[in-house]
Amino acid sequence: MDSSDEALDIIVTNVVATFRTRCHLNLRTIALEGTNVIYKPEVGKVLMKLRKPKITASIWSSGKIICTGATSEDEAKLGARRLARCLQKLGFKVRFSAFRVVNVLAVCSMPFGVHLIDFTKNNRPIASYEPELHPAATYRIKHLKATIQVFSTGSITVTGPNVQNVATAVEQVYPLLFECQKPLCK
C-alpha cells in the first residue's frame, strides 16, 4: 500500500470570515465615495472589492462585513483590515473587532478513480449518493462539521469551519476512498 505515502495535495479556493465594524455604516456614502464598490438597494448592502488579497466585502449598515475570495486564513484577515482601513479613510469610526473564518472551501485530488455506489453502500448513514441529483457522492463528519463531495474521477470537494478541520477531514475520508477505488482502465 505505497500509494497512501503520496501526499495529498489540498488546495483551498475560498475562505468566509466574518467581522464587525463596532460602528453604523452609511451605505450611500460608501458608495458614493469608496472606490471599487457596488451599491445594491434593495438587498440593503454595499459590495466592495480589495485587488491584494483579492476579496470581495459584503457591507451591512449595522456594521457587519463578510468577507469571500481569499485563500487562506492569514489572507482573510489581512483582507478584512485593509477592507477596515477603507472605511476608515471615508471617516467612519471603525474599531475591527469580532473577526471570525466561518468556512473553508477546497478541492483535493485522489490519484485514483472512486467507485461511488460501493462508497456510499460501506458508509451508509453518513454517505448518500443520489446520481439523479447530483454527480457527486456527500459524505458528512459531524464533529468536524464538514461535508465533503466525492465525485467518481477521484476529485473530492470539502468545506469545513477551518483549514484544520478540512485537512482532518481529508485524512479521516482517505481509506475509505481507498478501499472503494476504481480499477486502472488500459
Second form
Amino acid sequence: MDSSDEALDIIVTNVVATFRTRCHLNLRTIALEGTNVIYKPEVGKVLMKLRKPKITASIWSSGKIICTGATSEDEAKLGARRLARCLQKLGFKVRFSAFRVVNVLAVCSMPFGVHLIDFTKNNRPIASYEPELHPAATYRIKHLKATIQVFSTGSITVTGPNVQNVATAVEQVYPLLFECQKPLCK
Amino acid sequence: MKSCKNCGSSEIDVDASRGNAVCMSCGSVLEDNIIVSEVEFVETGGGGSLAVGQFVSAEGGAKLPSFGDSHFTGVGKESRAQTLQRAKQHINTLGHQLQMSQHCLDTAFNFYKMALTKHLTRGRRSAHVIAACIYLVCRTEGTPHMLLDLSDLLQVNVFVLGKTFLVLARELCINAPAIDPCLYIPRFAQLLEFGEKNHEVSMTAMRLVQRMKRDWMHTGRRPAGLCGAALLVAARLHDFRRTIKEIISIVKVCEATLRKRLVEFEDTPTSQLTIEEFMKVDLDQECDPPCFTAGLKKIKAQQLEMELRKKIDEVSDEIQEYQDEIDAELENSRPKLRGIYAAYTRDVPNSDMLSSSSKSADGEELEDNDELQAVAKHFGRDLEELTLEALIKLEQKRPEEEEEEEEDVPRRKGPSLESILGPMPSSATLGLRESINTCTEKENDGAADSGELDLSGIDDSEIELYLLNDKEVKIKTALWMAENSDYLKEQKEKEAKIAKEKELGIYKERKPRGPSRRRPPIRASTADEAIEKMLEQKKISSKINYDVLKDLDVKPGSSPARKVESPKKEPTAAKLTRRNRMPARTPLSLSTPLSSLGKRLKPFISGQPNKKQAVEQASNPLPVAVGAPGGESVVVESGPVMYDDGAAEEEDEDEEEVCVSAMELMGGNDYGFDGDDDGF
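Having seen the form predicted on its own, I'd like the form predicted together with the partner chain now, please.
Shown next: the complete complex, the earlier chain at its head.
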C-alpha cells in the first residue's frame, strides 16, 4: 500500500469507543462493589479500569459508557463487552447497544525529517503551524475527518474515526511530506 | 420626510446652519446632521468667518446627539454601529499599549469588521476576538509582537487566544506568514540596553539565529527562546555581561528552556569555532534536530539494556544452580526434613529427584537453628518452584523426561519460568483459557444492536475477580463514606433546602446549565384568579404598588379581566415575533414590571383617563382575539397586547397625575410597532 519500498509502520496506540447499556446505572453501587474503580461524584461518573484488554471506561449514570485505551478496534469491542458483563453481574439489566468506535490514534515515523515551514507554505489553508503554541504542524483532511500532526523529526500522529481512515490519511499525506523532506544524517 | 411621523403635519422647518429638520406642530426633531452640498459662511466675532455645518465622522456609528427620546433606539443598524464603535475603542486602547502604529490598528479594525460579517464574534469573548485581530495584523505586518504579550495584557491563557487566532485566520483566509525569530532580535536588543554596540550585537545574534535555523534547532520551538539564547551568546561575545535572569525577564521564557537551547547549540559543530571564525565562515554541515538525536540515544540505551538484561539472566541462572546445589547438600544433613518433605511432595518424581540428589550430595552436619530455618525457607521456595514445575509438567506432558533429567536442568527451568510466572501467578491458567476462547470465538457483531450481550470470549470467572465480595464491600463502603463525608453533607443540605422551598411553594427548579424557559401559562378559571396567581409568581418590581394594583383588579370587573385573558392565551400559544425582540423572554403580561419592558414602552405610561380609551379600543379587537387565539397572525395580537400593556402600566402608575398619554398624542389607532423603532 505504501509508495516507497519500505512499509511504514502505522502503530495504533489508542482506540476510543462508546456504547450504551440502555438502563440507568447506580454509580454508588458500582463504586462500592467493584475493584479498580474511581468514583467522581462531582463530575458524576465512575472510572473503571480493566486489566485484560487494558482499558479505562468512564461510566455515567445514564448508561452511556466511553472506553479508552484499547490498541485495536476488536480489542475495544472485547473490552466493552467485558465491561458490560461486569455490570450485569453487579445486578443491572444491561443491554449492549450502540457500540461505536469514535476515535483512533496512531503514530507513524517517516524515515526522513520534514521541513515544517515549507510544508505549511505548500499546503496553505489545510495545514497550519504555530510554533508559539505547538511544536507540530497540523494538517486536517476534511473529507476523511482525520487530523495529522507532523513533527520536524518526521514522526507523525494521526487521529481519525476508524483505522481505515487513518491508513488512508497516512497514504495521502506521505507524498506531501516527501516533497518537503529534510534528509536526516544518521 | 414630507410629513412628520409623530403628528402627521407637513410643516417641517429645515435649518441648514444647524443641520436640523424640525416639525413645527409637535416640535420633534426629525433629522439631525443633514448633509447639504452648499457651503455657507457666517461671521464670527472679530471678523473671521466660519463655515456652516457640523463635522460628521467618516465612519458610521458616531454618537448621535440625543434628541429627546433617542436612547431606546438601540435596534437594527444602530446596534451594529455601537458594536463597531466599541470594538474600535478596545482595539485602539490595546494597540496603544503595544505601541502599534495607527495604520496597523486600522487594519485590525478592518479585520474585526470582516469577522463580524462572518459571525465569528458570536460565542467568543470580545476581548479574545479583538486580541486575535490585533495579532493577525502583527503577523501580516511582521511587527515583533508575540502572542504572549497580548495574553499578558489581557491576563488570558495564551492557548485560548491562539485558538481564536487560528479560527479567525482560517475563516478569513488570511495566510499569516511564519514567525521569523530574527524579527524579535532588535526588539529584545533594545530592551537589553547595549548602548552603542546595539547594532553589532544584533547582527551577531542574527547570524547565530540563522545558524540555529540551519542546524534545525528552530523548528517547533518558540522563537522567543531561540532569540534569548542567541542574544545571550552574542552579548557575551561582545563583552557584555547579561545574566540569564535579565534575559528571561525580557524574553519571557523560563531558565530551563534557555539552558536547554544553549546546550543544544553547544552540541552543534558551530560552537567549536572561535568568534572570528564564526563571523566569517559558515559551516556547510547541517545537524539533525536535537529531539531526533535524543530519540536515537534513547533507542540505543534501550538496546543496551536489553542486552545487559539477557546477560544478567544467564549469570543469575548459573548462580541459582550453585545455590541450589549447596542447599541440597545442606538439606541432606536433616533427615527430619526429608520426612516433612515427603509429606509435602505431590509427585513421585520429585521425591525421586531429591532422593537421588541426597544420595549424590555429601552430608553436612547442620548445627545452628538459623541455618535450619534458612534451609526451611529455601525449601519453601523450592517447594514453590517444584509446584510450578509440576504445573509445567502437566502442561508440557513430559513427566518422564523430568525424571531422567539432571538436577540442573529442571532447576534451570525453574527460575526462568518463575520469572515469567512469578509476577502473574494466575494468568497462566487464564492464558490457556483465553487462547481456547479466541479459537472458538467467531461472531463479533450482529447481536450488538439488538441489545443482547454477546458473551463469547468473556470469561466469567475472570469477571468475578472484578467484583468485591460482601465483606470487602462493607469495608469499602465505610472507607468511601469517610472519604466523601463532606460531599455527602453538601448533598443532604441541598436536599433539605429544596424540601423547604417546596413547602413554601417558592420552589424553582434550577438546572445549572439549562436555558431559561418561559413560565408555563397560568391556569385559572377566572381572570381575577389569573392575576392573583401571576402576581404571586412575579413580585419583582419595586416600582409597582401591588396593593393598589389588587384594588384596581376588583373595580372595573370585565375590562382588565378580559384584557388579561387574551394576552395570556396568545403570547404563550402563538409566536410573538416582534414582541420577542424586546425584553428577551418575559411574556408580556399584566405584571411585567416597567423596567423589564424596556425603555420603548415607558412613554406609554399614562394616567387613568386613557384606560377608558384603551378599554374601548381594546374591546373591539378583543372579541376577535378571544375567538381565535393563537391561530391568527401578528396583526391581531399586536392590538390587544399592546393596549393591555398600556393599560397595565396606567393602572400601576395610578399615583401619577392625570396627564395626556403618549398614545393619545400619537393617535392610538395607527399604532404600528415599526413606527416605534425610531423612538417616539
